[in-house]
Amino acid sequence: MLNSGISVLFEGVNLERLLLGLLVTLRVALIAVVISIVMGILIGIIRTSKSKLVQILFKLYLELFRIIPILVWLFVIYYVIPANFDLNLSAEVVALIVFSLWGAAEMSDIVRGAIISLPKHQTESSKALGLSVSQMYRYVLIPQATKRCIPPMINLITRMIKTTALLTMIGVVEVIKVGQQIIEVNNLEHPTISFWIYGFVFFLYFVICFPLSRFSRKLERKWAT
C-alpha cells in the first residue's frame, strides 16, 4: 500500500510540475535575495549614522518585520492593501515585495553589526589619511565588514528559501502548492500519496538548504581561527 503512492510521482508530468514549482520557489527567493542585499547594504551603512532619528526609524522598520509574522505581511499586502487602494498585485509581486523588505531589514542589521564591530582605529586612520566618508566606507570599512557579513548572510538566504513555503497561502504556485494539487487529485486512489509528495518536497528543500548551512558554518569556523 505504501509503495503505491510513490508511483504517482512518476505518472504523467507530476515530477516535472514539482520541479517547475521548485523553480518558482527559487526564482522568488533569488530575486528577493539580490534586492535584499543591495537595499540591506545601503540601509546598513545609513544605520551606522549617529543621528538618533535615523536610528529610531530604521530600528522600527527592522522590528516591524521581526515582530510581525511574514505570513501576516503577505496577507496584508495581498488582500488588505489592494482592496483599500484599488491596486492589482499578483501573488508573486506581493511575495517579492514582502521578502525583499524583510530581507533588506535583516541584511541591514547584519551589515550594521559588521561595520560597528570593526576596530575604531580603522575609522580614525581613514580620517587621518584624509579620506572622505564615502572613500572610508568604500575602501576601508566595507571590504573588511564583508568578511564578517558572509556567514550570517548565507544563513539569512537559507531562511528566506525555507520561508517561501508560506507563499502557498496567497496562491503562488510554488513547489508546496503543486504538491498539494497532486495530493488532492490522487488522495482517494492512493491514500499514502501525501507521504511521498511531502517527503519529496522535504528532500528538495534539504538538498538546497543543507549545503548552504554547512558552507556557512565552515566559513564561520575558518574565519574564527
Contents of the next structure:
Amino acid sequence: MLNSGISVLFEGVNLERLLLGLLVTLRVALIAVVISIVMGILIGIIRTSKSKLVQILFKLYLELFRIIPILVWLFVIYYVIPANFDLNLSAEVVALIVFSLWGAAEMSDIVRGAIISLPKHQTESSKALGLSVSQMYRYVLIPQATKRCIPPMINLITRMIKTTALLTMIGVVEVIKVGQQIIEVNNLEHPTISFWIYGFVFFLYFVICFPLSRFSRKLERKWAT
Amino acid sequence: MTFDWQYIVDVLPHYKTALWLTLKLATIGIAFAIIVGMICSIIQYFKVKVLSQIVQVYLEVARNTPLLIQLFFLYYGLPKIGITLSGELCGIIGLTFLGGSYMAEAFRAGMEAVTKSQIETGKAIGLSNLQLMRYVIIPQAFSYSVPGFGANCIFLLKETSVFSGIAILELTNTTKNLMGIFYKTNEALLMLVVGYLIILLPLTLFLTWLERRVRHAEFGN
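Complement to the form predicted on its own: the form predicted together with the partner chain:
Time for the whole complex; same chain goes first.
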C-alpha cells in the first residue's frame, strides 16, 4: 500500500521531470543571487555614505522588503504591472524581479553592516597613508569586509533558495508544480503518491540547503576573531 | 492606476475576518514556537544524551526546508497515511515546527551570553541544576534573546502568508479569492499590503520598545 506511491516516483520520466523542475527553481535562485550580490555590494557601499537623504531612502527600500512578505510582493508585481502598465511579464521574470530586489536589499544591509563594523582607524590610517577613496576600498576595506560578509551572505542565499518554493503560487512550473502534476495523474491509482512526492521535494530542498548552511557555519567559526 | 473606493469599503469585513485569523494563527504558532525553541535549547545546553541528537536533526530539517513544503506535506501528504489534520491545525503545526528551530537558535545565543561567573556563583551558593536554570540562567537568557525573538516573531508573522497554499482564509488567500471573483486586483492588493502593515508596523515599534524595557534583567544594569 505505502510502497505503491514510491514506485511511481521512479516510473517513466517522473523523476527526470521533478529534477528538471528543480533546475527551474535553481535557475531563478541562481540568477537572482548573482544580481543581488552585485547590486547589494553597490548599494551597501552607497549606504555607508554620510548623506542623510541617501540613508533614509535606502533604509525605506530595505524596510519595505522586510515588512511586506515576499509572497505579497510576488502577487503585487505579478498582477498590478500587467493590469496597469500594459506590460506582459512572465511569472519567472516577476520572480526574478522580486527576488533580485529583495536579495539586493538584504545583501546591502550585510555589506553595510560589515563595512561600518570595521574599526575606524582602518579608514583613518589609509587616509593618512594618502590612499584615494577607491584605493581605500580596494585594498583596505573590501578585503576585510568580505570575510565578515560571506557567512551571512550564504545564509541569505539559503533563505532565497527556500523562498523559491513560493514561485509555485504565481504559476511558475518548478519542482513543486511538477510534483503536483505527477500527483494529479497518479492520484487515483496510487493514493499514497502525494505523501511520497511532497516528501521527496522536502528532501530535495533539504539536500540543497543543508550543505550550504553547514558551510556558512564552518566559515563563521573559522573566521571568528 | 485607479481605485474603486466603494469596493474597498464593501470588502472591508472580509479583510477584517482575515486579519483576525492571521493574527490568531500567528500568535498561537509563535507562542508554541517559543516553548518548543526554549525546550530544544535547554536540552542542547545540558547535552542530554540521545535527546540532543534528535533536537539537532530537527533543527537542521526545520531550518533547511521551506514552510510551503512542510505545510503541503502535512496537509496533503499525511492524510494518505491515515493522519488527517484541519487546515488551521496544519498551519499552526507548520509554524511551530519552523519557528521552534529559529527560536531555539535565538535562545541558545541568549543562554551562551550568560556569563560564566553567574553560573559559578549560583553553584557556589548551593543551587541545584534546576534552581540554577530557573533563577539564574533562564531569566537572563530570556532578556538577552528578546531581540532575536522579536525578529523571529516578525519573520513568522510574514510566513503566515504561505498558509494561503493550504486553503486557510488568511489575508493572502482572501485577497486571492477576491481577485478571482471580482477582478479588482488593484484594490484587493492594496488592502493586502495595508493589512500586513497594520499588523507589522505596530509590532515593529512595540518590539523596539520592549527590547529597551527588558534590558534591566541583564547582569550589570
